[in-house]
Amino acid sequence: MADAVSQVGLDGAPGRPPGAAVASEHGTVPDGLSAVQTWEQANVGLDQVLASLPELRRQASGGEAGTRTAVMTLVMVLGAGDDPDEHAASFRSLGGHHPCRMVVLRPDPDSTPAIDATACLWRAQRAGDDDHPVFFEEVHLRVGGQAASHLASIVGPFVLADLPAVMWFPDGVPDPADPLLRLASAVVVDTRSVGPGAADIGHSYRTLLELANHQPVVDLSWLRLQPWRELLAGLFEPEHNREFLPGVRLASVQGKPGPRHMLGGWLMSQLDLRARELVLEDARHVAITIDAQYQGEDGKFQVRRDDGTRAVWAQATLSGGISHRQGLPLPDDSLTSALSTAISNLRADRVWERALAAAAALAS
């Protein structure tokens, strides 16, 4: 589909020839978009940016493309070092779902100062539906030099008015004092990306704890675990099962170092365990299991994933004889799928602000 994309160039700024050192941005497309207009330039200022974009609008043929529907500013701050691909396919498949004005930064402070701006009006189709397509701009945006550090300054001009500004840092976790954060209504992160040692783990989660008392964090990985939490807390839903939590003996996290941490803080910060009532174990896939008494009956809760099968179950099993079981296929836990369930619940999560702190201090 890439290559059907029409090139509208508008006049080039002086320095670095246009196009010059502009990678192409459309990398990966995903199924139902297509992109309508580009435009790119190297060594650009940001009004011509701005320009560009009711120009890429005003260019598209048939002219539906002329009214936007947004409902955010979405904003991906990438490393240094990172690759912008890696993650553009998923940030825009959300275009499709929450239309929003998409801005990806890709500072590169070592680089020759200049901004590299590749603009791109995106149009998104459900299947099966023609008389409703969804357009949307992504506007690239590399870096160079000292600008790399003052990004606040850049961002800010594409921000829609009135819609909420959300930063997302897919690798990492930001500086809570980084001016650029003063934009954001809130931050969506990734704690699976933090790690691998425990040490880091539990810098990283003391650090988000500060940033979580100044602005609503939504972390990617959290919302990947709520099938395991949402099965495990269904289990004890019937009343007679629920008579077990106060009488949990034993909680044990299977996972990987990150989850693991999380569903382990988890358990500590609601059930109130003690440490030695909790044991963290390292594997492939997710597996919680509760041992839990109540007057004298033996309960087993868990929550595991099937190796052999795409799908998660969740079985109760008390030894008065009651036994049910819940299974489910697999979660999607594609980075779009969780950006998306991220960007409809922007709003502080105490659950997991609690988890974070046990789970700040079974890391370290």
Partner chain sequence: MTALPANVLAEGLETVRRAPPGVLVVFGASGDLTHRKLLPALEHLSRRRLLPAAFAIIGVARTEMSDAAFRDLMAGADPDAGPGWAEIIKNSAYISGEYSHPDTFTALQGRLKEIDEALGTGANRTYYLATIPEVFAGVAQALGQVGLNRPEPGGSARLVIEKPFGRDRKTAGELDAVLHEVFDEDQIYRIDHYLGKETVQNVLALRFANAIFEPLWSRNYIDHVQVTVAETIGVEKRGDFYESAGALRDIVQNHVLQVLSLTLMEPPGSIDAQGIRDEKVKALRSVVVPKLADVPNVAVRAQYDSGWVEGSAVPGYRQEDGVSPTSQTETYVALKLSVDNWRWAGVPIYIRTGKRLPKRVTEVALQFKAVPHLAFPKQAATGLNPNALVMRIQPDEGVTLRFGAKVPGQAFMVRDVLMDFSYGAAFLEEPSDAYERLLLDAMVGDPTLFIRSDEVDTAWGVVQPLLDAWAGQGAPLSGYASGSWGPRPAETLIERDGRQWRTP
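Values in this document were obtained by computation on a predicted structure and should not be read as measured data. In this text, the rigid core denotes the largest set of C-alpha atoms whose superposition between the two forms falls within 1.5 Å. Positions refer to the first chain, counted from 1. What changes on going to the form predicted alone:
- For Phe158, a C-alpha deviation below 2 angstroms is recorded between these two forms after rigid-core alignment.
- Leu50 shows a C-alpha shift below 2 Å between these two forms [criterion: core-superposed Cα displacement of 2 Å].
- For Phe169, the Cα coordinates differ by under 2 angstroms between these two forms after the core has been superposed.
Can you return the structure of this protein in the form predicted alone rather than the form predicted in complex with its partner chain?
Single chain only below; no partners, no other molecules.
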């Protein structure tokens, strides 16, 4: 192959360290971020919630808060057991670089028919930029009763015109027929959360494939796995190592159900492997091993993360004595890092789609 990378498929406050998060009435708040104004009301009409947003800006001290700076609308759809602050805090930390209007939906069809709402205006101060703070809005809507089955009509008025609208499902896979998705420019999911049974994984992957036929889908788990994919591709960059690609005899992937199935599907789709040439094993951390031959020479290509380290290591060992070793550090906050990458790349990923299709077949 002319390009091994193509074949493998690459596409502070005092007393706290900079970027540290602190607890407040709003939950976890990253350093450099502060709540300027808050509005809250139970059993409220949508028109009242919408009216509260410009009022929050008007009440904020200084004219700088009156100008909206937004790059998108982000709608986060939570499940019954999800913690809204756990996920919202990760996106708040990106507010200085990716300001948006964030709408957090908590549908509760079994509760009393009502909409309870909270709206907050946030001020993000970038390090070293005291003169240009960024302001963004966060709206929480708990939707009870029958209205929880009609979320599209509730969310629609909050979507900012002429800007991308991103639907984020932190802990599940949406139904492709959900009318809420008609508002979406892109959908963000996390295949690490699906499973754990093979039947569950296969069904979720097939659902995502159907969804990807209509709009871009960005998988946070896939983004987190990029260091493993990059390093494995790098092992085949030396010209001699590329010759081993057609001679792959066996590949194994260790890890939790979602990541190991996705990486297994990736190897199958990119290296044209059959299911019997792939072994999937449960493990705490992801590891990939490929055994291959070229003209009677054996090659072992490994990528793994060791316990107690925040780095991924890759090593190629050949029977002829040639070896190669390389490492990449992992992000400190995988969810925040993956979210930042996701909203910067809201487009279809054909490599991911092929890996997903193979992983769905693998889990069947």
